[in-house]
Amino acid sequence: MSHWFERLQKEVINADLCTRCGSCVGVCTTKAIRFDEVLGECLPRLVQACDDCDGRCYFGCSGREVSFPALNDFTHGMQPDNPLIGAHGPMYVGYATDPNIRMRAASGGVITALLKLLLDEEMVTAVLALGTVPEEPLRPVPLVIRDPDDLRLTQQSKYSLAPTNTVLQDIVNVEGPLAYVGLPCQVHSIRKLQMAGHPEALKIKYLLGSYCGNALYFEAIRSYLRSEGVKDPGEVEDLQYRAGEWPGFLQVKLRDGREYRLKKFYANYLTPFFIVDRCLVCTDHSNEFADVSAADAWAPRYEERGQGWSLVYGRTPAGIELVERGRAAGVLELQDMDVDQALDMHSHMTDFKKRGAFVRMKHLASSGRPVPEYGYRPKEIPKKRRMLEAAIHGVFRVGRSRIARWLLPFVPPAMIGMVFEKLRWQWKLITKRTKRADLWDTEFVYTEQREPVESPHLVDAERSRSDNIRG
């Protein structure tokens, strides 16, 4: 076994810290690593010897360590004024002006609209994004998109595990500059690889990222199918997580013509049962190291209108310029949004990531479990908020038990979804004061970093600080 993969196995995979970003497969020059069970545990494994290894699988990993201070210096050239949301430029709420893009989107379609603009104006040669192809309706696959019409394959969020960064192995012979779309943990890895001078990562000029609360094991879909009486997932012809008008439906179409739909908020009932463990200790909700971040605009004044609305903003000079270019070109309709309103739209999940995750990590560490290192932490978390985390922990512990997962398919999804949604809103009202208490005033401190591990095969990080990345 490779020395570096042995370390990856011990410190990340066996330690339950793997984010399933896919980079270890994407950067392996000998193709010795692969994901065997993407629709299962979705973990990388070594399938052959890889003696000619420079350790990129280890150094690019986003599971064990992601130094927010280092990535902020590298990506933004500074530390953020507000660590709750990261460095950012002007914020907007809006949507794609192309009604077809907006209709097919998870929310307002702004990411797809910007990707199309990049391709149409030949600002990039290709787009790297997760998509769905007809021959594999259940498994999202990373695609290299050159034709703007093919962007339709990549629309909507995919809430099941998908190692997007395996796409790095597909672009060895693809000329840059490229655009890329990924979740926070996937973007973390791309930025780490850019810092390390990885040639394929350096081809990526624009990183666009969505907000992310969590991912689910594919077993969530299997459970839902069983509850609808579908025993064989192979019967599925089409699977969409955000079909129809915003906020959308979990929609499954079978080959025999049957169709099942569940409201997006009802489908959230699957989360306590099938959430990926690593998501519980992730501290990045808003994709802080992307060039452009986008999310659902969760606010009554937008939700009541339907059609789809997105919160969007640039974080780097390249990202800010791209958003402004989209508005000037008429592909985006945007309204100004201040940071307090933007934070309020996602305050519960911001608290879940920026305070709750640190409480959970402290609990795990106290029991001898390994936890990620981020290089920062809240200076203080109120006692009431720490106590509240015990209740949240109890919900996830019960939900992920074998008996709970076994019983789940016996309950009609519409019934449990409706109950879950009512309980969720009650919970948000009850905990609103505790969760938001002092949240906006949370102070963060830098923590001691792990000793860096030098690799003679990787170029100096300063050399990779290029216009290719920063724009």
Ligand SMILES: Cc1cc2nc3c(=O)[nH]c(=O)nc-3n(C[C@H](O)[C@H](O)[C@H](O)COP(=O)(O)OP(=O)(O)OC[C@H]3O[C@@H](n4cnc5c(N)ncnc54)[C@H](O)[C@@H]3O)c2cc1C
Second form
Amino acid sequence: MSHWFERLQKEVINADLCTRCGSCVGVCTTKAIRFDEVLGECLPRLVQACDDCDGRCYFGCSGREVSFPALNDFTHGMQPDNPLIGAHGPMYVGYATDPNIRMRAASGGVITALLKLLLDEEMVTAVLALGTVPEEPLRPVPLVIRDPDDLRLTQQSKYSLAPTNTVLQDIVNVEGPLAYVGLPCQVHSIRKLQMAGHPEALKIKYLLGSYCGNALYFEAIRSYLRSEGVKDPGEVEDLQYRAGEWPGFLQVKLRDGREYRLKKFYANYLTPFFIVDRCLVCTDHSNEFADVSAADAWAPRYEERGQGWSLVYGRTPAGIELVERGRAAGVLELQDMDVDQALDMHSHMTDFKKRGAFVRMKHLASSGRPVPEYGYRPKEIPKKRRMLEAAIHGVFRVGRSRIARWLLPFVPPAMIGMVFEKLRWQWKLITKRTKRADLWDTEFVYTEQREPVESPHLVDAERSRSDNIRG
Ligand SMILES: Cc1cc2nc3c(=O)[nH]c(=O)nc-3n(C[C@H](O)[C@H](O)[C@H](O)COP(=O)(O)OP(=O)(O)OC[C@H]3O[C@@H](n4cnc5c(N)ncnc54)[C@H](O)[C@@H]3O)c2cc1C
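Output block for the form predicted together with the ligand, input the form predicted alone:
And the full complex, kicking off with our chain again.
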């Protein structure tokens, strides 16, 4: 086994810190690493020896160490004024003006509209994005897209684990500049690779990132199917996590014509049972190192109107310019949004990531379990908030027990979904004060880095930095 994969195995995979971003597979020049059972635990595995490896799989990994201070320096050339949301430009709520894009999207279709603009105006040669192809209805696959019409294959969120960054192995012979879409952990890895001068990562000029609360193990879909009486997932012809009008439905179509649908908010019942463990210690909800971030515009005044609304904003000069270009070209309809309102829309998840994750890490570390290193932490978390974490921990512990997962399919999804949704609102209402108390004033401090490991500097790191910080 290679020395570097051995370290990855020990420090990341066995330590339960793998984000499943897919980069280790994507950067392996000898194709020695592969994902086993994407629809299972979804972990990378060495399938052949790779003795002459330079450690890129280890240095690009987003599982064990993601230095926010270093990535902020690299991506934004500064530390953010507001560490709760990261560096950002003007913020907007809006949607894609093309009704087909908006209708098929997870929220307002802003990501797809911007990708289409980039391809139409030949600002990029191709787009790297996770899509669904008819031959593989259950397993999303990363695609290299050159024809704007093919973007329809990529629309909507896929909430099950999907190692998007394996796509890096498909672009060795693809000329840049490229656009890319990823979740925060996937973007962390791309930025780490860019920082180390990885040639394929450096071809990516535009990183579009969606907000991310958490991903689910595919077992969530199996459980849902079982509760609808479908024992064999092979019967599924089409699976969509956000079908129909925003906020959409979890929708499954079977080969024999049967169809099942569950409101998105009801489908959230699967979260406490199948949340990916690593997501509980992730501290990036808003995709802080993307060029453009996009999210659902969760606020009653938009939710009441349906159709699809996104929160969207650029973070880097290139991202800010792209959003403005989208507006000027008429592909995006945008309304101004101030940062406080934007934070308010996602306050529960901001708290979950920027305080909850740190409480959970402290708890894990105190019992000797490995935790990721981010290079920063909140200076202080109020006692009430720390106590609340015990209740959250209890919910996940019970939910993820074998017995709870086994029993789950016996309850009709519409019923448990409705109960879950009611409880969620109650919980949000009860915990609102504690979760918000002092949240906006949270102070963050830099923590000592672990012993730094000499990065491989795959090409000239200075070049990668100046290429990356545009404008
Ligand atoms: C696992 C997950 C968790 C999320 N959590 C939140 C949340 O807590 N709060 C919130 O506001 N928004 C969250 N989102 C983002 C939200 O669902 C929308 O993606 C966002 O609002 C942008 O919508 P859109 O209409 O512009 O996207 P669309 O135009 O429909 O495009 C979606 C893009 O995202 C890409 N994509 C979809 N799934 C994945 C994936 N698993 N990995 C990498 N790329 C993917 C697609 O390839 C496509 O390019 C989450 C998304 C995912 C996948």
